[in-house]
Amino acid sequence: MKGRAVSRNRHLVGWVLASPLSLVLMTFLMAPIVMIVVVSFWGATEWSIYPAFQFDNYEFLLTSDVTYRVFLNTFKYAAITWACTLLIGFTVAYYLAFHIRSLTWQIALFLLCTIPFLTSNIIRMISWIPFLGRNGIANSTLISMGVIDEPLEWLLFSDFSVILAFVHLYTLFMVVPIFNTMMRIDKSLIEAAADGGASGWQTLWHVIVPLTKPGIMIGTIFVVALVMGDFITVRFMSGSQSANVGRMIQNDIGLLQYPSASATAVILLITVLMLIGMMLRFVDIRKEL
């Protein structure tokens, strides 16, 4: 009975001490979530929102052509960016893990790659219009080196360019959970492989990217996540021309089309939900917690 008695008070004091964090996701996390539930259902005309429970706005959303081309179009854009993302970001977590032997050196190279995102995400953005614009740097370089006879159109305003700022701004999500795991690597096992015959390329696709897993997980929920949810990048760097389900979100909220903008982005919501479960089928990222 007293085994019992103690065991009963740790359980109550175990709640008490989660109680205060669960009141604060409660509040700012579960409510703003259930409001935009519940909003979604509701009816909106060119003058008025009014309460209501009925299921037009999904109705229209998901019977509507728009719809599963914008989708589309951002998935392209988190697929590609992933890619790139991925590549990077796990290059250069490579080179700081493995090849930078001093931890000092690591720590500094590592707040190098951070220092660029002690800036605002718009104005690193906006720094690439400049940059590849008609007469910008790289158009001007190109011509002047013979490369190109005219300025390339596609650099700026395109897919490209909304790509390559997402590639700049995300790259770092990757990176740090990427190195984060690598560092955790026992290195006894990168030298038993050498020592077992292995060659380079074997010991990094049989050991260093299976133990890696975790954090390419880690890094592919934040990357795929924000730039899903993205619309500034998108209407900047596309000057407008292209769109995804955040653009969609920010023009219903600018008409105040406030149930439309509710029910896109429930179904985003439940998008990304369904994209990380799958994810977190592959590995458990719960170690790297």
The other form holds:
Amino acid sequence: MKGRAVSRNRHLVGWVLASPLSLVLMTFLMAPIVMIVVVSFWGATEWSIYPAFQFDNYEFLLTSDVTYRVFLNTFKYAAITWACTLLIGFTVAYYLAFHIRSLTWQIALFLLCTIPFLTSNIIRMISWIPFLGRNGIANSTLISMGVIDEPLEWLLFSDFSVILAFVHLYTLFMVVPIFNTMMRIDKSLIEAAADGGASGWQTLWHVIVPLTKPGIMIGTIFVVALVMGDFITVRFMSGSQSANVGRMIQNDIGLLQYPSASATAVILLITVLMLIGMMLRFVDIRKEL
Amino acid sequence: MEPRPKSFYLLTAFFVLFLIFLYGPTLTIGILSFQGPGGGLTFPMRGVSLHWFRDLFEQQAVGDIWGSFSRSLVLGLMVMVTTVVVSVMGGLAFRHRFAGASLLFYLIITSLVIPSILVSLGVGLIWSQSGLPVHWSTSGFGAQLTWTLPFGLLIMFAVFNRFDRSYEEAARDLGASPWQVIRHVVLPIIAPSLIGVALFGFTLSYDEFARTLLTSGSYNTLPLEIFGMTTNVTTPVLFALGTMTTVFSLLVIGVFLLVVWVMNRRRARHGSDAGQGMV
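Could you switch over to the form predicted together with the partner chain, since the one displayed so far is the form predicted on its own?
After this comes the whole thing, all chains and molecules, with the earlier chain placed first.
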């Protein structure tokens, strides 16, 4: 009897402590999702929306090629950004974890890598303008070096600048979890590999990479979620010339077509949750922290 | 110590390039914000002046910057305090299994990965359909919490994963009540991490754009104001504002790091062993 009382008590304490968190997530996460699902079946006129239960929004969305092109474009951004951030992030984390020998330096350099995360994304996007513009630093440098004769037009307001900005903003999300996992690798494993006659590359590929997989997974979850759900980077860096799903939703919102925006949002949410759900099968986040 | 391998120098070069990539653009607009009055958005510099910073202080010249700054500041502090309190309570809750814990955990992950425009749209719809006016301090505040809380909780999970429970057990053996254990043992041990949670709470809120877009109502926060400026301001005043905001963020980060440092120093001086409570 006493055991059951203790266990009931434990559940109660857990719930009391978790209640503010649950309250916030219910009100500002679950309720909005439910609302979006509900509104996605509603109808809209040019200036108002009205309750209904119709599949028109989904039908229109799923039968239009624009939807598929935009989703494809979103996946393309996510895939390219993922590959770039993984390569850069892994290299940086590897350098910090295995080539920097003092802990103080490791922490200092690691902080240096994370500080930009705590500054404004919009300002960091704006700051590419003087670099990439028609008369920007990149073009004028290339011209004065004689590499090109006239300014490259594709530097700013193109897929190139969108992906550059994504990599610039989100590489940190790869560096941090990969570095965290690498710091937990037992250094004697590396020595054992070296004693066993493994070359540097072999140690990297057969020892470090497999042990770093959880960190890579967590970084991947962050980067994929952020790029799939983005709308502002694409809008700003493509000069409104490219589209992704987030932009499509934002356009509908601008036209007050909330039901159609909601339907797109539901499909985007299902896509993102399915992707992340698959990735979560490969990693236990709570254990890796 | 064995000599550095050749790969060390290659990787150092790579790392330096990465830092240039990371900081170069921000430094560039820092320099360009000192353009002379006739200067444009890119090099060459036409003289050096504080002209564009002066513009920022002239009311109405470029919108309501100072109003939006003070709103962002207040909102950031509100989000910061809430994030710290809710994350600590949530972190403590998750130390023991309770019914529904894993469901709540998946909600936290959902909150982290959900496209931010969905939160913005959903909260905006709820408010508008129930006839409430959206305002940065109510709907905007809640929408931002869905972004800062997951980070706060992930930090708390990491902290409690490394937490040495024998300190608590010792306190309990000596007759401390559960509240005394939290107040005099757990909180002092995790205090430096709480500074980290507070820093995340403040800066993530201060810089948040997407989740505030449809939830802040007619009074803009600073990121919304800056984004509005990008479409109609084509002078270096934009860079001056960017530089000021970044300097402010760096100051905030500096203050937080300083607090952690002073805290650790004081601990060491008073012979406190709270720092050893983490494994």
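Positions refer to the first chain, counted from 1. The structure displayed is predicted, hence computed values, not measured ones. Under this definition, the rigid core comprises the largest set of C-alpha atoms superposing within 1.5 Å between the forms.
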**Report entry** Yes/no, residue 270 Cα shift of 2 Å or more between these two forms with rigid core fixed
**Finding:** no
